[in-house]
Structure formats: C-alpha cells, structure tokens
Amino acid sequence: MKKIAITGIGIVSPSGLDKRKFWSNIKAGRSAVEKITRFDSSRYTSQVAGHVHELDAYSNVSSRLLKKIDMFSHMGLVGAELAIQDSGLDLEKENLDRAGIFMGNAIGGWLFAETELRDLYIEGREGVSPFAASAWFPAAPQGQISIKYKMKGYSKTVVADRASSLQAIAYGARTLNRGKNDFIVAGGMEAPVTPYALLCCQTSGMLTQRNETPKTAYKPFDKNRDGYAIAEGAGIVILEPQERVKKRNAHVYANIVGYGTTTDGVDRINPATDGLSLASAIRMALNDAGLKPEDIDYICLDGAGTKIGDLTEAMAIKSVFNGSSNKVIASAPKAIFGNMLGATGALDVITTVLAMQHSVVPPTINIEEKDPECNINLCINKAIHKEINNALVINRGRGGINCALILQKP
C-alpha cells in the first residue's frame, strides 16, 4: 500500500470531545464508563455504558435538522467537522466531485427507529414521523455528511460489526491509493446507549455485568473478565494522499501502510478458538506495509474482555511475532470509555496516532490480575513512554471477522 495520511482527527467520545482532554483522560487511565440513568436500564443484564455528555456544546447541527435524524448522524456530523477544522482543509476551494466519505457502523439509529415505532404502535401510523425511514439505516450519517458539505465523490459506508469504521477507514485509504478520490473524510458511529439497542446487544452474551461497579467493568485481558461496556461516539479522520500533502503542507498524524482483512468461517457469533484466522490477517497487513513482526513497536488490541475473544488474540499475536512478541507492547485503552462497537476502530486509530504523537503507551484499565493465558507484553493500569514508529491496530466483529491496520509515524 501506498502511504495514505491521516491530516485531521475528530473525536465524539465519553472521554471528551476536545482532543487534548480526550489525550489526557486517555493517558491518565480515568474510567468513563458509568451507570446508565438515561432510560430504566433495571431489566437488562448489563447497565453500564459510556456516555457522550458534551455533543450540544459541539454541534454545528440545526435545530430543525436535529428533529429528522438520530444521535449517531449527529456525533458523526460534529466528529466530522472537528476532522475538518484540525485538518486545515479549505473546502471551497476543493473539488468536491471528489471527495469521498467512508463510514462504519453496527446496528444503526435505532433511538429514532425504536421512538417511531413505539408511535406507530400507540398512534397508529398518523403518529410516525416520514424521516423513520431515512434516520435509521446504516448509510444515515454517511449521506448527511455528504449533503452537509455537498461532498459528491466515491463513497461507502461499511456494516461489519465491531470491525466497521477500521474497514471504512482501510477501505478509503485503498481507494486513495486508485486515484477515486482527492480525500476522503472516514471514521464511524454508533448510539447503542438506547432501550432497544442495548437489549440487542444483550443478546449477544459478550456484555459485562459488573453493575456495582461501573469504572471498573469492563476488564480486558482480566482473569476475572466478563465481558465489555458498550459506549456511544464517533471517530472520523481525514485521508490524503502524500502529493497532496506535500502540495498544502499540511500536519501529518500518521501514515496508513499496511492493512489485511479475513474471516473465521465458523461460527455467526464466536471467533475460531485457534486465532489462525486473525494471525493472518496480522501477517497480511504486515507484508502490505513491507514490515517485520519485529519493526511494531506498539498494538492496539481489540480487547473484547470475553475469555474467547481475548484468548484467541493473544494465541494470534504469539503466532505472529513469536520471539518478538514479549517485547512489542499492547494495550486496550477502550476499556476506558467503553466498545463503541462499529465505532470502535476510529477511536483506536484516533488513540493511537496520538500515542505516536506523544510517544506514550496509553493503559489498559482495570486488570487487578492479569490472565495467565493470556500470555503478552500488556501495559496494564499506567501509562509508559515509549517511542512509536510502527503500530498494529486490531479490530474484530462478531462471525469471525478479523481486521490488522498499520500505522506509520510520519
């Protein structure tokens, strides 16, 4: 892969939406997940997420914009004007006929999905609102974005669970690297903190249900884990090709080198116990970059916080870097605002290249004692400075879907 740089960072986070506040709670290890107090979260065996508190103060969305869309459109269009802004972008002055957004997400909008249909049920269908059918569904944010910025270039929005926006992401870096696009805007969203949608993610089995004690809940890579904290948010970044970069001098976080992407094939919920799948997902983004298992100097791990899903990473990692892999460092620093879901891998791009800004390891939280099987170099509880060079970015999805992305400091 050519290099692709990430110009601009926008972040829509329980952690903050400012980026040096979001560093900082980052760095500092301070637990965002909290109870949930939105709704009557009594009935559902998990009641603890993390929460978006300062969108308002943010949004650059109208009133009367805000009555037709849900609250993932919204963190996205405030997530991508920040990504704007930090970039230095001029968009007058661009082509807009080609510049792309690449987005990802799980499950959708489904606070104004599951509103509608709670009023189509009381008022009969006089009672739901026309833009039910529009507000909901997957490529929402990616078409308000778009309409937002008249942004008309090659454009996706990618559905692949927990995976999703580190797809989108890779996917628009490929796409640069065609000549499609001139940039692209791309990240993800999600709003799970919602009745229905934190009951469909109940059923999945793989939330915490550490109710007492939500700071400390989600526990990945913990021995006495449970499972992980679902959280709200967004992460977008900007993508340029380095011609482009060179031409504007602008500020680079990053680069993207390397990506590689398969799938289990065994089960529609579980990874493969075995982890050969993810192993050569981490070898193929490796080889896309022209690096060695040796060159990494920091992974971003997924992190799921369930006994399977840690597990088999860990088994991958040990398979891909062998001698190394005592000596690479990792971390989840998700367990300290939640799993934002499709969401997710946006935040870690976004976490890491500040991690390679500030040379600094940010921490895995709440590991009282580490699980033996789970046998890696993880930075647990405080952050390390270290130089980072080189980093691996691991995101999966439910059914087995495995996603590597290397980043590169510029």
The other form holds:
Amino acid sequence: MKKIAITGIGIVSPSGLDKRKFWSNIKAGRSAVEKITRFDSSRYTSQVAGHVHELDAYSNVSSRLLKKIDMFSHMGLVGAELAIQDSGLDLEKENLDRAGIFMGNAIGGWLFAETELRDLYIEGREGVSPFAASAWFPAAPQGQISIKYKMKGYSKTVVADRASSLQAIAYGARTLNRGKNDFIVAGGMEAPVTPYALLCCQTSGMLTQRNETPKTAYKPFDKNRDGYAIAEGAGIVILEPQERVKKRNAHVYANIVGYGTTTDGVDRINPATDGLSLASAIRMALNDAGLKPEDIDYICLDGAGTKIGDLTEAMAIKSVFNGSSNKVIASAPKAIFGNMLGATGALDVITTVLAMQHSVVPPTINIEEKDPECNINLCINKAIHKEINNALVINRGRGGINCALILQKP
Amino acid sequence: MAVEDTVKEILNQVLDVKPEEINPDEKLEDGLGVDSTEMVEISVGLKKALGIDISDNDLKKTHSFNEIVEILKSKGAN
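Having seen the form predicted on its own, the form predicted together with the partner chain:
Below: every chain and molecule of the assembly, starting with the one above.
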C-alpha cells in the first residue's frame, strides 16, 4: 500500500490524556488498573478495570450535549479534539466534504442505555430519555464527531470486538489510498465499565479474577495469567496522504505501510488453536508493506492474557518469523492500563508510534514467570532502549478476527 | 407555580437555557435550536410537572414559548 502518515494523536486513557504523561506512565510501566468503584461489582467474577479520571478537565462538550450522549461518545469527542490540535490542522482551511471519520467500537454506550432500559420497566415508556436511541449505538461517536466539526466525507464505524479500531485505522488508510478523502480522523472508543457491559464481557470467560491485586491482575504471557482487565478510553489519530503532509510541512509520527486481516472460522469466542490464520494476516501485512519478517524491529502484541490467546499468538509469530522470532522484541503495553476492547487497537498504534519516536520498547508488566510455552522475545517489566524503524501491531477479536498493521518510522 | 414558570424551568432542565435567553414569540427551533428529540423530552417533562395529558404531537419545536403556554392552558394547566 501507499504509505499513509499519522500526523496527530489524541489519548483518553486510564494512564492519562496528556501524551507526555501517558508516555511517562507507559515507559515506567505504572499500572492504572484499579478496583471498580463506579458501581457495586462485588458479585461479578471480575472486579477490576482501568478508569479514565480526567475526562471533565479536558472536556470540550457542552452540558446540553452531555445529556444526550454516552460516555463513549464523550471520550471520542475529547480524543478527536486532542488529535486535531496535535496535528496542527486548520479545519477552517480544509474542504470538510472530503474529511472522513473511521471509528471502531465493540459494545456501544451502555452507561446511558442500561439506565434508560431500567427506567422503561419501572416507569414505562415516558421514563425513558428520548436520547437513549441515538446515544447507545456504536456509530454514535462517529456522528457526534461529524456534527462537531462539520466533517462530511466518506466515513465508517467498524464493529469487530477487540480488533475494531485497528481495522478502522487500516480501512481509513486504504480509503486515503483510493483518494476518497483528503484526511481522516480514525480510531476508537469504549466505555465497558458499566454493570451490563461488564456482565457481557465477563460471560466471554476472558476476564481476570485477580480482584484483590488489581495493579498486577492483567499479566499477559505469564504462566499464571487468568485473563485481561477491561478498560475505558479512546484513541484517535489523524491520517493524511504523503503529498498533503509535504505541502503543509506536518509533523509525522509514523507511516502506515501494510495491513492484513483474516478470520479463523472456528469458534465464537476463542481463537483457532493452531494460530495459522493469524500468521496469514501477519504475512499479508508484510507483503502489503513489501517487508520481510527480519525487517520488523518491534511487535505490539494483542496480549489477551488467556492461555489460548497468548499461546496461539506466540505460535503465529514463531511461524512467520522462524529463526528471527527470538530476535524481534515484543510486548503488550496494554496490560498497564487494561484492555480497551474496541479502542485497544488505536491505543496500540499510538503507543507504538510513541515507542518509535522515543526509541524505547514499552514493557509487558506483571510477568513473574514467563510462560515457557510462549516462545517469543518479550520485553518484560522494564522498558528498554531500541531503535524501531518498522513495527507490527497485532489485534484479535472474538469470532476469530485477526488483524496485523505495520508502522514505519518516517 | 404559574404555567409560564414551569415551562421556563423545564426548558432550563433540558436545554440549559436561562429565562432571559427565551424570546417568547420565537419558534423554539429557531431561538433555542431545539430538535425533535429535545422536544420529546420537553413534552414529557411538562406532562410530569403539570400532571396533565399531553400527546406526543401536541407540542412542536415550531411552537413559540407563548404558544406552548397557551396549549398547556387549553389542556387544563393553571
């Protein structure tokens, strides 16, 4: 594919909203996973999550609009504003009919929806906010961003479980390759720390139950891991073609140079036990980028933190990287703040471009005993200095979704 | 509370507008940017506050503040 530049980033995460603070927390491996306090989670098997604490301080949303939208749209709007500011785009000079919005989300806005559904059964139809219908659905943030900035170009919302926002960013890059838009606001958002959303996540059987030790609960690739901790947040990037970047002399964090996606066709929750479809997606991305496995300097892992998830991810990497699988360094930095489900891919992309910018591999925290069956070269517990020119980002979703995106230093 | 004051209070709750921002003869749509979904919430709020029967189509965003007060009075609000 023709390379597409990332020229701005917006972070809304449990590890911070300011990009310097976020990177400082990631580099240091400071866990932001906490006991859930928003509601009584004592009867849930998983009671820990990453929470966003500073949203109001960064909010660009009027109190009138806040009554109509869910938290996931709110986080999307804040992330979009941060990314647009960071990119230096002057929207007044842009043709907004050719500005696109590509978002990823897995579960919709349940903080708003479940409150209203409860009222429906208690008070009847007049107890339900008329905004419920337009607040909860996964494309709501795309609509809100479009309304706020008057962006009217070709746009899309992708729903693909934990791979949603990586797919959205990749489809955004492909759309720019086809010349359909001038620039794209891409990424994802998720607000799963609600009673019903947590219940939905819990039934997957993929969540950690280490409730007494939230900070160390999510431990991908540790021998004794038992699943991931959910997190809320948003990650937004600005995508632009090369000719525009040169013309406006924009800062480029990294370029998207390759993408591949496949599906397992095996199980509604778990990935295929052989990792072959994920390996195909990685090869597809490498071919798309015109790169060989040995060109990759860093892998940002999916890191589901389940036995089958970690094992099959390691198998796929070993299959593609053969002799170099012990040379290329990999990590799952999302263990620091939790798994943002539909937004996790966007945060992985942002973390990876910051890693490239700082020449630092962020750590996989909470590993006490690395799973010996996962034969990959992990950056464990402490960041290391390393020049990263090409990086691979892997995301997977329930239903056997496999995605691989390749980023290149400018 | 007078009907006028109740309408002002509901508009404030739904739209965050102060009484002095309301032009009584201007359509809610034009003066306050009310959309159809907000109008539903305003209707439900008035129905609850005044304890009168208002159907979904009685109050419209194209009505002014004064017109809404008149409709509510015609339905028994006082």
